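Only one chain is shown below, in structure tokens, and it's the form predicted alone.
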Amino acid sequence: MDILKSLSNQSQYSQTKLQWIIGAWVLASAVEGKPKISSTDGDLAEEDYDKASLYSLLYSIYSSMGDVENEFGVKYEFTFNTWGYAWPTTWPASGIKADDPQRFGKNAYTGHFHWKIIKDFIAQKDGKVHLVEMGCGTGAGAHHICKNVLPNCTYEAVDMQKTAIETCRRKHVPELNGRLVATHANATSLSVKDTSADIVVINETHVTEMVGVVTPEDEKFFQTAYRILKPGGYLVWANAIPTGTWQASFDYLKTIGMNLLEVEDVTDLAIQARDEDAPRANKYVEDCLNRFVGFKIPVLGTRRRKQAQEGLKNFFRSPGTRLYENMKDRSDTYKVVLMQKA
């Protein structure tokens, strides 16, 4: 079974189903040939996986884990599937606690609104702005913004993964008295009304990943963001992507009517965050892997466990992985961006 390509983003896999899926993946290694996931740095080639399948697996695992403990014994549910960055000392204080297990993810969302331009825009509307997030994951960032950053806003959180949206509806939506809506949809073909959003949020969304290229899928994604923004509305975007793709993206966005206002490179702070977060991430990976009996199968299970371990760590950009090294050598850079619809 190829779990990297064969799972559906329309399905939510229970712990029991996940046991069968992982078990089948372990047994399939007997005839697989060269493994797709590197057991040394977790590298996974773009052509070797389908993002819908991969994210379906990851969000189902996260949901099945429930509450876990970090390295200090603090309980939390893993909902910020976000690398984030250490908070810049030159920015106004974030208000996020230094011992929060998911502080770096919260930093990433809070950082979208540190610019004076966006603060003034929101203040002019008494905070009553409507946000749409394209690729929200579990909606943890949406919840954080609604509760702690923009307490008078309304927010529609959109993601293509059913399991992620179900987590948002279970954990985050009920707290916010109708201010947060979770929508299961592909962001490239949203039914959100034209010119309905004051602000579009893109936070570490799985687009613009080809080096120096804006793909047709990326174009549809950006066109949707432009379409749903009100004239004069803002796009806030943060991610770690191939360095050469940033300018290609800015150039394309300019052609459809988006003006670049602010951009800040926080790559060094993203590396710092991964260094500081490594003990928590490593413990979470071990807690996940220990749940699956398939990894106890002699020889095959041990081999697959090592691939899964390094693959998950790579997904978290943990030190020693390929994605971490991409930031270290700056083939990937993490930037925080503010753009405006003309």
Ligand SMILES: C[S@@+](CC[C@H](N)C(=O)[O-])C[C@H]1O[C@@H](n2cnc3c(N)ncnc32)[C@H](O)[C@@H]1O
Given for the second form:
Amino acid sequence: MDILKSLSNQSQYSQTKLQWIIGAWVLASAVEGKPKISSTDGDLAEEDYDKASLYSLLYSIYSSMGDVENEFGVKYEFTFNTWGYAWPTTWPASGIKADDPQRFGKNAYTGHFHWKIIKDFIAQKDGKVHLVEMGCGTGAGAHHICKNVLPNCTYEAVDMQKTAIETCRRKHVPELNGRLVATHANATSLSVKDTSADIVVINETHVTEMVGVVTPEDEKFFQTAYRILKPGGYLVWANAIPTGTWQASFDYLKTIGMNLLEVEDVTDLAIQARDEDAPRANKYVEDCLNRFVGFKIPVLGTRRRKQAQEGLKNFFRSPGTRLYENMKDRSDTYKVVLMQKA
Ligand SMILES: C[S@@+](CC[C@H](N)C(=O)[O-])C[C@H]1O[C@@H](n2cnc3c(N)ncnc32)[C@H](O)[C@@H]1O
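Would you generate the structure of this protein in the form predicted in complex with this ligand, following the form predicted alone above?
Next comes the full complex, and the chain you just saw is listed first.
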């Protein structure tokens, strides 16, 4: 069983199914050559996983975990699949509580709307703007924006993972009285109407990952953003991606008619967020791993547990992992970007 490549983004895996999947993965290690996930820094090569399979596994685990406690005993459901960043002191206050377990994710979503240009645009429309998010995960950020940042907006949250969209429909959609719609679709071929969005949100969506290159998938993804935006509409985008991929993406976006208005590098604050968030992230990883009996199998289980532990920590960009180091040495940079459709 190759859990990194063979799971479906159309399926939600129950706790029982997850036990079998992890058990099979542990046993498969008996015949595996070099492990794909590094046991020292969690590194995983791009060619060794398929993002549809990886996120399918992760969202099923998050969903099966339900409410958990952070390191201070504060209960929350892990729904922000977001690294985020510590709030810049030069920006207007965010209003997000300093003890909120998912504050860095909330910062990342709130930060899209700190620019004066977009504030003025939204104010001109009395806050009645329509947003489409491409790669919303569980819709936690969409819910935060609708509830706390833009209380008069409407929002369509799109993700390619069925489990993430089911979580959005269960946890976030009902409270918003029709203002939030959750759509299960691949954003590269989206049925959202042309020129229907005032603002497109891209928040840590798993695209533009190749160093210095805009892939054919990235092109289709950006073309969708352009197509669904109204003329003069805005793209707000934030992520930690390979440093050289930022300029390659801006250059491509320019060729399709998207102008770069604002860009701010918040990598230092993203590193600070990962440092401060490490106790919560590490506790969450341990809580997840403790649920799986497969990891209790002598030798094979112990070895796989270490790979899973480091792999998950790397996914969270926790200190000591490859992705954390990539931010430290600036091979990856976290930027917050505002663009406009010409
Ligand atoms: C790191 S998660 C971020 C999720 C969410 N934006 C957040 O910050 O919590 C990356 C997300 O991108 C989604 N994704 C990647 N490529 C996509 C595509 N082509 N269409 C829709 N979703 C995509 C994945 O399914 C995953 O949910």
